[in-house]
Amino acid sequence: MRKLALGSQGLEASELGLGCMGMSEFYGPRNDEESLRTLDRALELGVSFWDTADVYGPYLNEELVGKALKGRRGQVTLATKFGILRDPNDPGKRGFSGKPDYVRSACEASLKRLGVEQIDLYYLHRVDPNTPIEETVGAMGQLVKQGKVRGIGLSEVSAATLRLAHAVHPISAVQSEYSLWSRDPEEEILDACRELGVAFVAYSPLGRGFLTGQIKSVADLAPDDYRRYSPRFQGENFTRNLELVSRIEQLAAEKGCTPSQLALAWVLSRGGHIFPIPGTKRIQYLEENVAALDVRLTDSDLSLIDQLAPKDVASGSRYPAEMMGSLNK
């Protein structure tokens, strides 16, 4: 497992991260303890690059990885998330903060739950509508001068919001959902990245398990899986986007992996400033993971690909038409 630069900070990461959200929420029961373990297992496959956020749980996630670092702090590039609100009453409803307040509070709170004196990368989750970036992103400055905090970035960002906060101060890295269902971000903002000497963070390389192969219906998931209320997993949209998986599990034969393992390889293969952080809860889906660094795409692989899995092929919204508007901001 190679480490990359993160940015033009000093960071550094291993090349393939760990997306942590899902042992705690969303898709499906937590298994705290199996959870723990494949932390563990991260760490010896030099899987180092994690990734959690307050929102999830709420806070149950960064609680966990704060277990899961105790005694090998140094062995981790550490990233967590602050500006989504969740109402107590109302888990499904969210609000977004980046008051310069709520970032000293947001992240002081944060270094509590992980057991942690610093965090290396702090991104922005969403843009606070209500707050000027410039704002934000001062205060996310200062905390890299008070010491607490060691890179900052921002989250499913416009490429204009990106520069604007790049000169009030630098960015390490950008993430977005990135895979061969979601191209999005080739339009503007990989190329900014790349400008700028900002790091590109792909979550969801996997379509959210979808281009896994293993997703055939909407009972294959939890009765409380988040899933099941995202477009891409409904009705007429489901049936069409099984099509994109079939043809992407005809291609992973012929190249002797798994779809999993062809959709990494085709986020990897994007250039050195990308790192997919693939999020699992199971020992098993890591490794696979963590095998796809093996698979090798030629320019007709690659060629093939585009033509299989263009831009807009998949059918559905990313999200939920009221969580669409807090995207490319």
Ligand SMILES: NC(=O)c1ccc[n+]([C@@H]2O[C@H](COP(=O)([O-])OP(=O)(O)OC[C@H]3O[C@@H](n4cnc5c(N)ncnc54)[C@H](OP(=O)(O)O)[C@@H]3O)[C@@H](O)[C@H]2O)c1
Contents of the next structure:
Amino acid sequence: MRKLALGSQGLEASELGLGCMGMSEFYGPRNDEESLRTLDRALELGVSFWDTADVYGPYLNEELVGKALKGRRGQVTLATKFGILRDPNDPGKRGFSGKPDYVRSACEASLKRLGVEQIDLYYLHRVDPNTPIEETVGAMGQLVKQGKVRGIGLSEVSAATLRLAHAVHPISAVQSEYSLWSRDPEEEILDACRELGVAFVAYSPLGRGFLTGQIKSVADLAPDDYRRYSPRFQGENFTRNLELVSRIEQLAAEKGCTPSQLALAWVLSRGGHIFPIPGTKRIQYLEENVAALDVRLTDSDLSLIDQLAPKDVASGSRYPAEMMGSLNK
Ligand SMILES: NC(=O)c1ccc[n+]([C@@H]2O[C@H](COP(=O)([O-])OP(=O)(O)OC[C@H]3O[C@@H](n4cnc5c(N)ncnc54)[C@H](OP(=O)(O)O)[C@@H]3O)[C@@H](O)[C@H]2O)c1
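Please give the corresponding structure for the form predicted in complex with the ligand, as opposed to the form predicted on its own shown earlier.
Let's see the whole complex now, leading with the same chain.
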């Protein structure tokens, strides 16, 4: 596994990362023992760029990652996020804060839960509509000066917001959803990142599991699985999206790889500054995903994929309507 420069501030990360969110919430039952074994295996395979957030669990995912880090902090490029607030009485409700005082207190709390002295990449998870981005990033830059954080990142931001932020303090990475069925970043932000020397971290590169071909019916998901609330996993959208998956499955079979590997190889093919962070709690899936690095897509494969999965191919928006508003445009 190669390590590549992540942005322009001296950070490095494995070319394939590991999304840890689903180990603690959103995608079916938790199994911490299995997740810890998967994190062990990830390090053996060189998948050392780990992604978590305070809001996953909430808090449980940072605590789990903290456990896995014990005794080997130096081997991991550790990324976490702040800025989304949960309501203990209503698990679906979200608030946002990028206020400087909150930036400082959220960072202290994450350092404690993770059991580390420094976070490698600290992201603002969502822009706070009530706090100017310059104020939030100014406070994040102070954390870098104090040595609590090595680099700063922004999640789901527009190119205009990235430029404003980058002028206050250099941004090392932008994280947004990017996959065969979520190609919005191609409009602006991928190019803006390339131009500014900012890494682009592609979250949900497997379409929250849909593009793997393993989810054939909503009944395959646990009753409390977040994806049941996602428009793309509902009703006629689900059925139409399965047609896309069957085209991906066919192409993968022709290439001698799995649909998951094809989906990841495609994201990797889109630019040297792009780091996919597929999520899994299972060793078997992790190993399968790592092998995507061996899949070579030719120019004719890529143009065929463009026909199979053009922009806007997905039926349904990528978040429920009430959450779409939190994406910075
Ligand atoms: N910044 C943000 O707002 C944001 C939003 C969402 C996610 N993220 C980050 O991005 C990471 C990755 O995204 P994601 O987890 O949403 O989506 P993903 O990587 O697109 O898909 C994860 C799902 O795919 C399944 N899977 C993984 N590899 C597989 C394989 N080879 N075959 C079959 N199924 C496979 C996993 O199953 P199992 O669960 O059974 O292992 C899981 O249900 C998250 O963990 C999180 O750290 C960030």
